[in-house]
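Presented below, as structure tokens, is a lone chain in the form predicted alone.
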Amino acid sequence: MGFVLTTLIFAAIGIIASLCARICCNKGPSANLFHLTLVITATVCCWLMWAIVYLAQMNPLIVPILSEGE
């Protein structure tokens, strides 16, 4: 999967989780805002962690060195 496709998947999961939080935890406007903030923050943090790991594999800092015997 490419970077853009997986980013769209993360966005879709974030939207679905936001809707679930809005439907399941409907306890007032301030609680809804708090729940949506938590869901959006969690989605962005998970995506950012995935993006860093994905992009770090494209240009590794340490190149493996093979010995002559192997």
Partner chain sequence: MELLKNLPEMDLMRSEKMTFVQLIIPVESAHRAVSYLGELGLLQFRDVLNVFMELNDDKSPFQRTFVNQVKRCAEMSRKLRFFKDQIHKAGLQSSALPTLQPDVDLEALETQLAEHEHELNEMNANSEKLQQTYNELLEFKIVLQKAGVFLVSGKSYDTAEGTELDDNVYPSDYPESASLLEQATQSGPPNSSGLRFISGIIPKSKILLFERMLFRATRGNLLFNQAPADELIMDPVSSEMVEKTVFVVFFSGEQAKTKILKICEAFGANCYPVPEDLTKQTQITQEVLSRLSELETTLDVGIRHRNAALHSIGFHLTLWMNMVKREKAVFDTLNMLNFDVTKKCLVGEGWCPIFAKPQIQEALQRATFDSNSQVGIIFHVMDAVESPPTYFRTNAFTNAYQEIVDAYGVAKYQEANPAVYTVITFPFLFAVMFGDWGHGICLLIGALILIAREGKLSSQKLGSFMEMLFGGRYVLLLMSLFSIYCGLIYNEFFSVPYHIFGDSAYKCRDDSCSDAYTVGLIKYRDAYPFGVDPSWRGSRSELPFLNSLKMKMSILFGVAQMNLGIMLSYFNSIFFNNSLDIRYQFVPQMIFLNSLFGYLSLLIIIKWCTGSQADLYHVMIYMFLSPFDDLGENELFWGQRPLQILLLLSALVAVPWMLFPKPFILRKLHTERFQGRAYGILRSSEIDTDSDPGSPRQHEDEFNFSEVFVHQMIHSIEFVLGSVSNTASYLRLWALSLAHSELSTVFYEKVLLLAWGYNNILIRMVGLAVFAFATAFILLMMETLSAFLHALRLHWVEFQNKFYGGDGYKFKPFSFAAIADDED
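Positions refer to the first chain, counted from 1. Just so you know, these numbers come straight off a predicted model, no measurement behind them. Rigid core: the largest C-alpha set superposing within 1.5 Å between the two forms. Compared with the form predicted in complex with its partner chain:
Once the rigid core is used as the reference frame, the Cα position of residue 62 differs between the two forms by 2 Å or more.
Can you swap the form predicted alone for the form predicted in complex with its partner chain?
Below: the lone chain, stripped of partners and molecules.
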């Protein structure tokens, strides 16, 4: 689906999640900032994981060689 498109999807999910956190538990500016930090950190970590695995498979140097007995 393309690298850029999926990255935009991750960003959109992140924004929706932070809006949900703001709506569900609005407990003052300090707690809001903390929740936002958590959501952003989680989104960045998950996106990084996905991006690494996707980039590694974009131009692979080796291909799967099936083993006997499959």
